[in-house]
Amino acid sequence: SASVPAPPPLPSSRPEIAASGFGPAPNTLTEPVWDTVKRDLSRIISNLKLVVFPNPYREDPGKALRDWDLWGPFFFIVFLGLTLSWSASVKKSEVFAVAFGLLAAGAVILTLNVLLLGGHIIFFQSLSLLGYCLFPLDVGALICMLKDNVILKIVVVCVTLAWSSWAAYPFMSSAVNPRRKALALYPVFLMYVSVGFLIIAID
C-alpha cells in the first residue's frame, strides 16, 4: 500500500530568530536617507534613556542589548577621549589613545567574561553597552574639565562612576544567569574605575 505523506508543519507564530539572536535584518537599502537617520536617532535616544534613568526592575531589561548600535557609543567614547585630551596639559594625543584603547580592551574582556560565565553576548553588544553606560562619566569628565578642583573631581567621579555601574547592571543581568550577575558586572566596574582614575589624574 502507498504510504500516506506527512502533513506539512504548521506555521509558527513566533518570529524567526537568526543564529546571532537578533532576527533577520530589515532591508534598508531602498529607504530614504532621512528615514534611516530618524530610525538611528530614535534608537540612540531610546537606549540613552535606559542609561539616564536606570531601572533594574523594568519589564524588559535586555532591550538595549538586542537593539544595540554603534553610533551612540562612538560619540560618547570620542567625547570622553576629546574631553580628557583637552584637560591634559601635555601628551594630548596619547591621552586620547589611552581612553580609546581602554574601552576597546574593556569590550573584549567583557565579551569573554560573559561567554565564560555561560551567557550570550557578542563584541559589538559589549561595545554598545560600555559606550552608552559611559555617558555619566562623560558628564563627569566635562564638569572636571571646567572646574579644576581635586575634591570636586573625586566627588563628581564617585557619583558618575556609581551611576554608570548602576546603569550597566540591568543589561548585564539579562545577559547571564541571575546568580552570576556580580561576576559579569565586575570587569565593567573595574573599567569604569580606570576611567574615573584617568579623569581625576589628568591635569
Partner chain sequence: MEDSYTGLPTSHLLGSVPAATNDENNTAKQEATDANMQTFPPNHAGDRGRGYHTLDNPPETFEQQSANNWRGVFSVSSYTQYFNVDTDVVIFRLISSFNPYGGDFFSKIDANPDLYGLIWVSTTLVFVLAALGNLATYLMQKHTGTSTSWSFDVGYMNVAACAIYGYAIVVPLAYYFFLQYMGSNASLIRFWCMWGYSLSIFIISSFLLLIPVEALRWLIIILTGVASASFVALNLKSCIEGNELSVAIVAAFFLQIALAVFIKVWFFA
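Given the form predicted alone above, produce the structure of the same protein in the form predicted together with its partner chain.
Since only the chain itself is given, any partners or molecules it might have are not part of what comes next.
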C-alpha cells in the first residue's frame, strides 16, 4: 500500500507580526496561550500601576479608564475571598461567600449609587476601578494571614484601608455633583471598612 507522503510542515507561528505593525492584525485565536496570558497580565499590571500607585508625573491619566478590564478585579476579589477563607478556622465556605458577595455586589451597588445620584460614570469602568482599588486590602489580608497578632492586624488594616480609599477617592468624587460628593463616597468607605473589619476579625 502506497503511503501518503507527509504534508509539508506548517510554517511556525510568527509572533513578530504584532511587533512589526505591518499587515493585518494577528488572529488572537491562534496565538500561543502564553502570549494571551502575558498580554492580559501586562494590562493588569499597567492598570494597577495607574490606579493604585501614586505617580504625579503620569503622562496619560485617563489611560486606566480607557483600558479597563475585569480580569484584574476578578482576580483581586477571589484572592481576597480565598485569603479570608484560609485564615478562618470555622465556617470557611461561609466566610468566602460573604467576602465574595460583599465585594462583588458592593462594586455593582456603589456604581449604581453614583448613577442614581445623578453622576456620570461608565458602569464597567467603575467596576474595574473599584476592583483595582482592592489591591492594598489584598496585600493587607495576606500579611494578616501570615502573622496573627491583633495589634499588627489593626495597624496593617488601617494603613491599607487608607491607601484603598485614597486610590478610589479621585475617581468617585469627580463623578458626581460636588454637593453630593459625601453621599457617593460614604458607601465606598463603608464597604472598605467592612472588608477591613472582616480581615481583622477572622481568626
